[in-house]
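Consider the single chain below, provided in structure tokens and representing the form predicted alone.
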Amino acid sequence: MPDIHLPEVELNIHTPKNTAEATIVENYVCTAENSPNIIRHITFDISGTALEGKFRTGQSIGVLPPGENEKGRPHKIRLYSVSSPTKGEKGKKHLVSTTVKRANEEVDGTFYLGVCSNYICNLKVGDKVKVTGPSGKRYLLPTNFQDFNYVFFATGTGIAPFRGMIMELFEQGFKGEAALVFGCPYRTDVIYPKYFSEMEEKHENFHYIKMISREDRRPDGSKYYVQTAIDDRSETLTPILEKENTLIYLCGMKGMETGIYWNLAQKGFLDYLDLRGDLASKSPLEWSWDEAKKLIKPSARTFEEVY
């Protein structure tokens, strides 16, 4: 396994107490044409700020929504994964993009509004917004990226960093194997479908796997999830996961990691995991779900970003 060399990054150049002003230059739906209007690609112009050229793909940008919460206090900064490559959206270092889901949902009878996500989704081209960053120093591509293969697991807007990472890899002539496993409830929820489909057609070493959970069923009647791709698409993923120089990145809702780690362990891919407690002394077939949830952590070969 080659050594992993992560780039040095600058952090928190602008903070909540010292925000920068950005201008919205793009705000468009980035799911299928007939999808509900809830997931959007947003691009900020940070020209003239100290942030210009400082964001790396995999980092996050902070947005400060205006107004106050129910307690009369100013809203807090919310972090959003950068979906543009390090050189900037469309190759312009002053443009930084992210992927945002409009947050309107009912949970146990209570209707929740995502203050910052809805604020961003409502912004129009030309609007000004207060931003901070960069944030994040580990969830990055190695500087020696050609030494590795990659498997990216994403659910929902967790795909944001992988858009930037995959752009960056292949624009720099990446020669290894890379696979993107993306999970969502319905086909209309697939994010950036045209870009990733075209990438798979163009590059033999890029594999695009969509796992749709609420439409089709697996042969045993269970649902397709990102973690089941380890079995369901084993003909593609196993040869990559077996390589000693493969790295895993996962991004999405908290809880997704346990299923992925569980399925990796069941298939014998233990090098991607850091097993705590007495898990290492037992066969994965003997683990309980609670043990897996508490005692499996990512190893140095696995990069995790959940929210």
Ligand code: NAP
Contents of the next structure:
Amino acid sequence: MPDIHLPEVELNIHTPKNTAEATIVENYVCTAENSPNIIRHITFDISGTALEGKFRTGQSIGVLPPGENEKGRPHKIRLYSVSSPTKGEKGKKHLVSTTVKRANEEVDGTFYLGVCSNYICNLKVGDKVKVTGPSGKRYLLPTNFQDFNYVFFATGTGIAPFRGMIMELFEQGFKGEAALVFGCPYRTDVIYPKYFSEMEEKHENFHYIKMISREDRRPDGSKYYVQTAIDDRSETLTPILEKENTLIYLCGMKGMETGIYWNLAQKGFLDYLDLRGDLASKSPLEWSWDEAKKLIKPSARTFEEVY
Ligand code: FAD
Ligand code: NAP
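Could you present the same protein in the form predicted together with this ligand, rather than the form predicted alone shown above?
Once more the chain from above appears, this time first in line as the rest of the complex follows.
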């Protein structure tokens, strides 16, 4: 396994107390138009700010929504994963993109609108927005990216960093194998479907796997989840996961990591995991779900960002 060299990054050039002003240059739905999950691709122009050229794919940008919370205090910033490559959206270092889902929820009969996601999704081209960042220093592609293969696991808007990473790899003539495993409830919720399908057609070494959880069922009646692709699509994934120079990245909803780690362990891919406690002394077949949840951590080959 080659050494993994992560790039140096600059952090928190702009902070919540010292925000930069960006201008919206793009804001469009990036799923099927009829998806009830409203997810938008948003591009900020950060020209003339100290942030220009500073965001790496895998990092996040902060957005400060205007107004106050119910306690009369100013709203706090929310983080959004950068979905453009390091050289910028469309190759322009003053453009940085993200992928935002409107976060709305009904609890006990009351419907709550997420403050910041709805604020961003409602912004129009030309509107100004207060931003911070960059944030995040390990969830990055290695500078020696050609030394590795990659399996990216995303649920929902967890796709954001992988759009940027996959663009970045292939724009630089990536020669290894890369697979994207993307999970969402319905086919209409697939994010950036055209881009990834075209990438798969264009590049023999890019594999695009969609796991749709609420339409079909697996033969045993369970849902198709990103982690079940390790079995369901093993003809594609096993040869990549078996290589000693493969890295895995996961991003999306908290909880997905345990399923992925569990399924990797059951197939013998233990090198992606850092086993704590007495897990390493037992066969994965003897582990309980609770101990797996508590005692499996990502190894150096695994990059995890879930919340
Ligand atoms: P909030 O106002 O914070 O509300 C959160 C949720 O609670 C909403 O669903 C809302 O409906 C509900 N709610 C509000 N009030 C109540 C109440 N009184 N009772 C019960 N429920 C209530 N998100 C993305 O879409 N794309 C990304 O790329 C992305 N990247 C991220 C990267 C990182 C590193 C992190 C930490 C988070 C990321 N997020 C991303 C999530 C994002 O930061 C926000 O958390 C998300 O947009 C919700 O923020 P909000 O202000 O819209 O919702
Ligand atoms: P979504 O569209 O609802 O899709 C999530 C998919 O994952 C669904 O198919 C869901 O299936 C499935 N799923 C549910 N539980 C799972 C589990 N334990 N393991 C694997 N798959 C599971 O997703 P979303 O609303 O966009 O949410 C994505 C999550 O990612 C949010 O929590 C968001 O905050 C987070 N996120 C994190 C980052 C980051 O950390 N950088 C960036 C972006 C987004 P069912 O619902 O049918 O069971």
